[in-house]
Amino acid sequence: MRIIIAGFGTVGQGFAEVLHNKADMLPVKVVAAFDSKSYAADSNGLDPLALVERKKRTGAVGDHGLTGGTDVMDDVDYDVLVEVSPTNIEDGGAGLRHIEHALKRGKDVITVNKGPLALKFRELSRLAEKKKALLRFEGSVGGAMPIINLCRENLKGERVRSIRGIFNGTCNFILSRMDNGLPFEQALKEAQQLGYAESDPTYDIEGIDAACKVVILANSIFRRNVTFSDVSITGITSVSAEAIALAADRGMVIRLIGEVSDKTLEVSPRLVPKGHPLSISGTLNTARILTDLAGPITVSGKGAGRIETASAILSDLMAIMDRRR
């Protein structure tokens, strides 16, 4: 099976480290693989690992200089795209860009690109129908924490009631850091200083990256037709370190928690009883599946890091891999 890994920031090389490590059970090649200004490609494929020391040592990750991604997908025969370039929220951006042009070709794709999944959802599995190409995502919500196969796949014949969770470990580590008797800001410059959050952390604090999973899991498991600008989004900035002190005194935490259902779509800081699932700290993520057959049934992990999200990558194209057998 025939790769091409489009973005390769901290996910794509994560991804690439990944197929080099596991290279004796995935019978794979990486044909191309090309970032924001730069390509590789070789129809014989390329090493995973050279492409990441060699975008590590220069910036870039091939030799030839990059006048757009589709023009590679264009040039280059695969079969699977691998799309992680930067979220864009605004318009999808090139990650949108490049999941059509496959899609039209009739390529699978994988992708933990939230925003054109956030933006286009309706469209990009109606598109991915029609070609009979497959389009996963298991990576875009929760990266390591399995969640949308899980009530896709294992949970078939359930009814899912609803899904709450915490969903962007910066404001869980931000909240957690609040618990201990720090300021916002001290606790927000701490997770920067960690690399929990970017020097511009708007996406983060706002509610804006867990507004976008929500909606992917809207429109993935309760079958609706949501977009990002549906939901109603509340973000943390507003939490005081009074709030968090009375929370305390009456037994409970604040957390960041998005809510899915049939007629839920939202994202805001709830009042959580110590002890429940959604109260954990730190940088996890965590959500509590409501179903009508099994109860609630809770699943965690780490929800973001370039191993953990490409381990979802990677379930995805072993289930890619057994459906084209």
Contents of the next structure:
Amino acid sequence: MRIIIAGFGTVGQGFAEVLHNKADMLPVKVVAAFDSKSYAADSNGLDPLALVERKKRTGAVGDHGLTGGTDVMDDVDYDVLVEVSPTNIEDGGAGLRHIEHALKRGKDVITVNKGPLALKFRELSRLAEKKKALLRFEGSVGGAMPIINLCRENLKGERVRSIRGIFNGTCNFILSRMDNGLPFEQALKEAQQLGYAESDPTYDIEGIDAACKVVILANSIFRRNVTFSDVSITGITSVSAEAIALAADRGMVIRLIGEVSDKTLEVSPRLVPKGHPLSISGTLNTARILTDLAGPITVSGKGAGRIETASAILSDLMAIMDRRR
Amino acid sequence: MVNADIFVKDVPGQLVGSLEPISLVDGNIVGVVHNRENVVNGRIGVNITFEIGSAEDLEKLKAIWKGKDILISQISSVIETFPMEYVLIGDIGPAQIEKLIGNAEKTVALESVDVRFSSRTSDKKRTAMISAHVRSEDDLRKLNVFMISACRKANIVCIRSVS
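Show the same protein again, this time as the form predicted together with the partner chain rather than the form predicted alone.
In what comes next, the whole complex appears, and the chain from above leads the way.
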């Protein structure tokens, strides 16, 4: 199976490392990889580890200047596009163009890029269906935490009534530190120093990242036709130390909860009783899936991280390999 | 919510001894009427209203009372209530909260309401916590809709509990 890796940042590099480490079980060739300014291509296959080393050494994945990712995709024969370029929630950015380009040509796509999925899920799904291509995106919600394929494949006979979860590890870390008495600003600074939050943390703390994930869950599991603008979003910037203290007096903590059902589409800070599955601390993601037959099912895992997210991409890749066998 | 008439021996410490078991089963005492005029066979009548988590907890309480030689004259059926908590953050004071609760009661019957305030902080923002009990899940939904809408209009951040 021949793959192109579109985007060679943290996740792209992590996935390349995983391909190298699992080479014995994966009959896969990386025939091209590109980042925002360069590309490397070889129809005989590139060495994934060499790509990572080159990227670390020079800041570029390849020798050739990139005019456009779709040009590379036109020049190389491939089976699967692994789209891991940065999220753009304004218009989907290059990630959306890459995915559309691949699907139009009947190529299978794996992505963790939330922007295109949060903005154009229905269009992309229909395009994939029309072209008999597979579109998989497990890593787009919850990183290593299995949720999309769990609901769509393992819980196939169930009716999922609702999903509530912690879908942003950065916010959860900040709120957990506030439980220990840190003011919001200090907890944010600590998250930034530890690499959990970006220098511009807006996407995380304003609930935008979690809202993208809620949209993806709504469309893919609840078969709704919603987009980012349909989500009721409240971030965590207004959560005060006094609110945390009042909650603690009643045996509760405050967590940023994403909630999806047939009628609900919301991201907001919520009061959660201590000991409840959604009261977890730190950077973990967790989701409580309420089903009609099995009742509540709770999953948790690392919501971010290069290797963790790569594990979700790997599971999608292996699923595609099974289908195309 | 449970209402019970019990009879305790007319000796010091018996009243407290009859109330303590309610806390032991995580109950919440709402009201106590100690009726010294209602004396039967040397025992004094006490009417207690309390919240309790489940019928199972109520059975445990009855067993404890029996073990303490407390006679149960009548016990009403358990009324299940649904708790909901809200933390409100904004430029809010007791008068506004009172008005908010008053308007909420026009929408849905509240079984009980408890309000706590934080001390006012330097940036004029104040935090309050409202704990309410309603009679049904439908009432809970109505209360949520009301609170979210009212707080949005008043520019108050409303953090509600996961029900």
